[in-house]
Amino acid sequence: MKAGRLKQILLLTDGCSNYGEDPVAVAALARNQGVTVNVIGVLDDQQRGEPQGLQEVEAIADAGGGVSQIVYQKNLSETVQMVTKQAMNQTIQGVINQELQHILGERKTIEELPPEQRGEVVEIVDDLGETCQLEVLVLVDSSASMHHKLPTVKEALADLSLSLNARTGSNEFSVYSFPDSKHTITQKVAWTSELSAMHGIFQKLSSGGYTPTGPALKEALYAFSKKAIVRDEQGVVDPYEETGF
């Protein structure tokens, strides 16, 4: 099978979104377009009570056809690079599932699968993951809720730097960051492949406001958008777009 295109967002968030329409329903909407919204729920010690955050990240990423994680600041880095993965294998395992349906005539799934047919398609998937193009936007909350949190996740972005470098598939990615004064979010790293630029953004994130996760997803995924219709203008050939990715 060839490699294709996966597309990300990556919102790393405390979950407490209080303005504009439902991120849920954005992350839906994201899902329906082909971008797959994966959320790692940022907490601290003081929101252990607090199940309106856990419950938002996890119905997020349901909707986005993602993963969501929970997690507390020290192990945020790991993190970042587990459900990056985890979920281009998600979707490239759902991609395989249909391709089988339809071969098949049947609803068929991997699990399914022989045992020795299985281990053979767990193979494929893997060497995907590893040669398939990868576009993630990071979207990082800098809300006032997020403040003390936020050098953890300027670590943990440079760490997922390193670890895309590692893979010998293409990656693209860019940084936003929400709310700002006048734009619902802000650009802090333009698409590019060069990882170092990640590096670049620390000084940038600055916290304060309240928090409209909806609409910062629903920009997130126009960003997605306005970089295919640039591609397109430059006359640039997608040898990815067929293969359903």
Contents of the next structure:
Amino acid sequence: MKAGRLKQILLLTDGCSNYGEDPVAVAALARNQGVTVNVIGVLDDQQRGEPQGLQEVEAIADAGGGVSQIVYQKNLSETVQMVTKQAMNQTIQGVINQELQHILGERKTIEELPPEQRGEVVEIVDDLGETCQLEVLVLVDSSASMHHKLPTVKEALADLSLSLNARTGSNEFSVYSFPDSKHTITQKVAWTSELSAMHGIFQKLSSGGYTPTGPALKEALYAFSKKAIVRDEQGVVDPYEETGF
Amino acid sequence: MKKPDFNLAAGTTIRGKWGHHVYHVVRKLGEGACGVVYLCQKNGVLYALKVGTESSRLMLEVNMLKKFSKVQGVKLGPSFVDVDDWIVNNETYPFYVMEFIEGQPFSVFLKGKKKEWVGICAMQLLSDLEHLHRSGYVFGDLKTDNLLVADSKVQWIDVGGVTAIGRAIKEYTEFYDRGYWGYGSRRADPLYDLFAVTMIMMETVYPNRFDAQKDPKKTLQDKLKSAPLPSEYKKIIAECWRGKYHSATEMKEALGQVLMKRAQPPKRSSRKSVQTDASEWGEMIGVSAIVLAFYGISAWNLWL
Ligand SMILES: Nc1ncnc2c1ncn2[C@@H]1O[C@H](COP(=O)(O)OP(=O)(O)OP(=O)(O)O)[C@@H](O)[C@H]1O
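Provide the structure of the form predicted in complex with the partner chain, given the form predicted on its own shown above.
The next block holds the full complex; its first chain is the one shown before.
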């Protein structure tokens, strides 16, 4: 099996959306377009008790076919790479499960195979995770309550590219922040394979009290399709565009 | 990230769906990121049984265990015994069974021991790593949590991080990860494990570990400077970080030289001799015997 291209949106936020369309619906749309949505809810290290407004985190990721996790700032680096890798595996497994059903003609998943065969299939999944191309669009909620967390976010993203660039497959990242009064989201880092030297990317930030997570996700999705168009115009052949494989 | 949300009581029977083997739970041994490990017994033999929910992760571990139960005649990690599914309350839980390693956690073992043991354990690890690296793999998630000491020999138990050389390290823990400290990539090469060995040595004197702070490299250098470790070890650690050692073998040899030197019997005239008591002597002899065994030299030749 040949490794394809996986696309993910990684949303980093610390609260509930309060403006515009429902982010859960947009996430479902993204999934349908072959883009997985992962969500990480970032808590203050001092924060205690049940976090408010973060129920949405799980709902968005579920709809987006991705992985969600709520973490304290200090664990952000570990979590960002874990969530990304787990979502990759999840997507690949999903594709393999479809193949299995195709071949075996019945509803069968990897988990239902006898241990011997399962052992072989997980190696294939692992290989694909190592070799596939990955595109991650990072969408950072930069509303007022997130401001003091942004240095940690920056570190975590540098760490993410360190982890993923250790793979055989290639990676591309871009970073967007929201809200932006004119365009909903602002591109902070153009598509690149390195997220290590991002100086001053979160400097000029708006401090409006609104969090348009849904519209921001939709813009991120557009940004993805724009990228695909640019790629097509450059004549890059990508037969696996549709499903990611 | 999910763990099975059950706690199996002693006496619970775990029956395999495919192989029909039956295991009886004795007690819980520990818990990890992807499963719970129980001490079990079957036909009077004790085993370690790991049950989880993440089938694929468990299967990858099984594949590794199978591969490394024996590499070139050397045992690296617990032997593999069985893999199966357990159905309970209409839920299927994958599990695997391996050899039970009856040992002490690394940190417990080192408590109250002389600092030589830090070097000896590091050497033992490096010897096993030599074999692993030679067969084309890197341990990856090398950390004290994954080490048990049985019969004065360090053994690793969790092979979940074992990664083919050239690939992305599968699992790591920040404190032991060279990437976290700014000392290189997370691509598997033998030196990745050597770095983790130095961090295990550091941890013996910083049991609570420490964070990278603003400048990871500087933090680490400062911590090394003030570490209450023998200066010869500190030198080797620093050299490892500087990239002086290109293989487990090279680092092992450097450590071996230091250990051999320190294992010499103290001279009557030295001021230390006053404090040297019988028990310390006994340990010294034990220490040198192990070191010499590493070199395949008979201890008697030197001592008599
Ligand atoms: N073969 C064994 N013999 C004795 N004890 C074992 C064995 N395997 C595991 N244990 C015990 O169970 C604990 C958890 O096991 P293990 O580290 O394999 O879990 P894990 O899910 O892989 O953890 P993680 O991936 O978070 O490191 C260990 O710390 C150890 O105490």
